[in-house]
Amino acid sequence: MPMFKAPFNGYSVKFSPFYESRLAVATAQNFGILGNGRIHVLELSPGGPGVTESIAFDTADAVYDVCWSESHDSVLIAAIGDGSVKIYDTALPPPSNPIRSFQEHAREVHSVDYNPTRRDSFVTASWDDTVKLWAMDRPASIRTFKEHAYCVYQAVWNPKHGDVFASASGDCTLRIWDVREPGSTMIIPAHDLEILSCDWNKYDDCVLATCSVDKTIKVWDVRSYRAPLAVLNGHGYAVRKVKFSPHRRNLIASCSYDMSVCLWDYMVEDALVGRYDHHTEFAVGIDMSVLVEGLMASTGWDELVYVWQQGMDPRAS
């Protein structure tokens, strides 16, 4: 399976919605402590097992997230350390990047999220303990939302919902937005320990995902969340990342501090469908193509990143 060895330590790791090869990788220097970043965007061979860099943006803080424009199929967008937010476009050459540079935030920026239906606006999730809107056609933030008590590690939009999203922060609860409304629309103290990741299942718009600290996993119902549908143990150090298949309606990938990449089935009563031990170090970021059913990636403080086919060894040359 195609790996690709980079300088610094990986942070995210997210498949194009355009191209079925393409990647991009947010990486780190000294574990996002000090230092530089880099973006990386990978093209896998064809047919092969290879996978070759098309182009780098290096940047003077830490990347910690990446996303795709959901509209330009060159653009991408990354979350800095500094706390900006800058835009590439991957047809221009690494002189002519970034296309732009947004200097709001306060601390670290640690998540953005294109919005999959209006695809004209992004989210980002702060250190700062905020959230906030932006739109690719605008100067400034639209607005920022200011809720958290804590870090905001991760906001990520509805599937179905243009105006709606969901932030999991280091206070221990899941929020809802509704950008339309002038607060949260809900709040979920979701666990008891930092909530560092969320996700929406793609296939029921009531349903989301948390991670956390506490080393589990937990599946709410909106409608309905007093308490969890699921929760899902099998990790043996904090949970660093969630993402539902966007192929399965069930199937949810996680990756932990304890080094591995999981598979669940969150509706059976023996959840862990899969287990992947191949990274050596944190493995801090996974996505889940969205036009290739079963193709994985993930990244790590390793410094590697691994695309493989569900089922298969991501070792497997």
Given for the second form:
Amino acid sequence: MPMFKAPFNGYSVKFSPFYESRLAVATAQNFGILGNGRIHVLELSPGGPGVTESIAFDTADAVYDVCWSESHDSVLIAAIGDGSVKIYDTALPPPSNPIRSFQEHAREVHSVDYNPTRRDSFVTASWDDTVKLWAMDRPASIRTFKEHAYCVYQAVWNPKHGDVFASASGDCTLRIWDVREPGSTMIIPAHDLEILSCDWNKYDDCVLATCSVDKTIKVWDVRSYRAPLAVLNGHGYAVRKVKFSPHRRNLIASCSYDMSVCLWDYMVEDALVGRYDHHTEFAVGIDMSVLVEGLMASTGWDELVYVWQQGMDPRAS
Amino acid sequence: VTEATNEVSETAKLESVFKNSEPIREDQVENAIKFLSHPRVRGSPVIHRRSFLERKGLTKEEIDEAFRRVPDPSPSEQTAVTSQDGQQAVQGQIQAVQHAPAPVVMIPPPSLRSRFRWYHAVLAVGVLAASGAGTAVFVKRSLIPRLKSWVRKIMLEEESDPLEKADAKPSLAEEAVAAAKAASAAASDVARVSQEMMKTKSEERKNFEELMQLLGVQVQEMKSLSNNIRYLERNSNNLPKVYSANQEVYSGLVKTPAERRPYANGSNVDYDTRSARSTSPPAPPADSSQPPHPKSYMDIMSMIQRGEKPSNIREINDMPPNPNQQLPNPRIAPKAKPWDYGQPPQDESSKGPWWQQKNPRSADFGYETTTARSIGIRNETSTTEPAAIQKQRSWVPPQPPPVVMPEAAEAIRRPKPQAKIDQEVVAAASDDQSGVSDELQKVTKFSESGGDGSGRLEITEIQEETEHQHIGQEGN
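Target state, the form predicted together with the partner chain; input state, the form predicted on its own:
Okay, now the whole complex, with that chain kicking things off.
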């Protein structure tokens, strides 16, 4: 499966919800410590295994996350280390981009997620302890959710309920929010250490997974949230991202500072069902395609992007 | 209309699962009250107190109830003052540690220190006041009698010397004047001395207060330093394992202004001294494999710590060239998600471009046979789960699309008719059980065109086909 070599360290990778062969990559110079950033839009070559870049956008600061609009096929949104949220139109050349820049967060924006059901809004999570709700056509955020006591690493929309999202924070809590409510509707102390990522089960809207610096992934049911449904051990270091499969009910993908990408079935006794060791540095970004079953992508601090089918070797050409 | 009300009630029922409906647990509230009443806790910012209680599993309602019951004179003022102090102390520390990387020191528990501060300050002020009063009293009692006796002595001398009185009369007067002058001089001397004493006393008091303040700042700095060290220990997993973990370098890392890492959170240290700390990672080999790039992560970190900027950073203007640039017109209708049908899609045959082709042994996700497997910790009820899930795997009635509360939606965003139509059509289409997989293929794999003309999908298909005509092969 092909790989793409970026000039900067990879941070996040996202498949387009419109085009099967398209994906976006967020990268940051100097490991994201201090430096510029770049967004790459990649195309999978139809002829044979290969990945090429179709367009790229340079940013003054690190790009920590990127997401595609669910309403406009050529639009993507970037979470930037200088606290800004930028909107890009991939149909316009780089000199005409970005088309919007929102400067509201007081610190690095660590994640951005577009609402897949309502398709008209997105949430950003920042190290300034807040989550903000935005619409592309509004000049300012619609709401700010300020409850976490520490950095918020990710905010993710519920796949069925368009007003509900979850947030994962360094204050070791997972919070469930409803945009119609003034504050969080649920607080789950999911881990003893920082929670770096969370994602909803696409086929059971009450179930979500969290992953943490404590090396574990935990699966929760909000209806009985005092104890997790499952605790998945196997990663050697902090787990950076967790993602529920869009096609298989109980399948979870994760990537970790132990440089591996793992697949889990949390309903099974021996939960670890797959492991890929293609990265040579921290694996920090993963995605599973919504349009193509089994298609996965990952990126890491080794500046590489891999795209492969589950069951295949990511490095095979 | 009944359909709509059913949907509303179902949605309301469904969405109430995202709220905690348990009653308040009195035992938890009482534990929280004990915690909040602790003198150490009272001096901390409210957000830290809340965060601690949240991590103990208390619900929002329980936490609010505990706050309500704890008599707290002026929580907002306290928090404002302490958070400001905390901030200033941390900022002062940033400079301090940059210049002198602090060695790791064992710090006595903060509680003793804070108590030491208060008691000592009160005691010191009391001592000063007492000593001042004592000195004043002493001066009054000793100096003035001395002055009086001196004057008396002079008078006696005058009286015991009548021989010199003849021409001493004018001299007596002179002497009396002189004595008076001397007395007044002495009085003014005394006044001056007492004034100086007052001044020195107030200076001493000022000095003492300054000393106390400096001590307080020191205490704060040391507190934050210990917080940072503990934070770093907890987060040592967050840094590359390939590189050696030098404690000094780490403490320097967190303080650099250019440092990316999130700022240290001081909440856990003071109150949750029993919280689990992650064990430090095992020491890596002395000379790790060479990274492919000249600049490794630690190199860059130490560069920044020294105040140097990596040379590869460019000045980039990434502001919108035209802030009023219109959003583009969408060229493709949004696609339904595979989970919108309520059940996972069937396994499709691996045809088409390479990215759709699956491993023939598709049951096996991993290709490495020597994968280390570990057993996940299971919930006791998990063994019964598969059976329940098996039942759920069969076709379930489609869930109605989320109903928008018009007032809420208006307040928050404009409704998008396009998306709604798609969802309703798709939901209606999924009623047809037999045709589910066929329709899925039609909707999700847009590279295939056409279909068998199922009436309910007409709208989406027509949209897709017109899009296809416009954009040709671009979607592929």
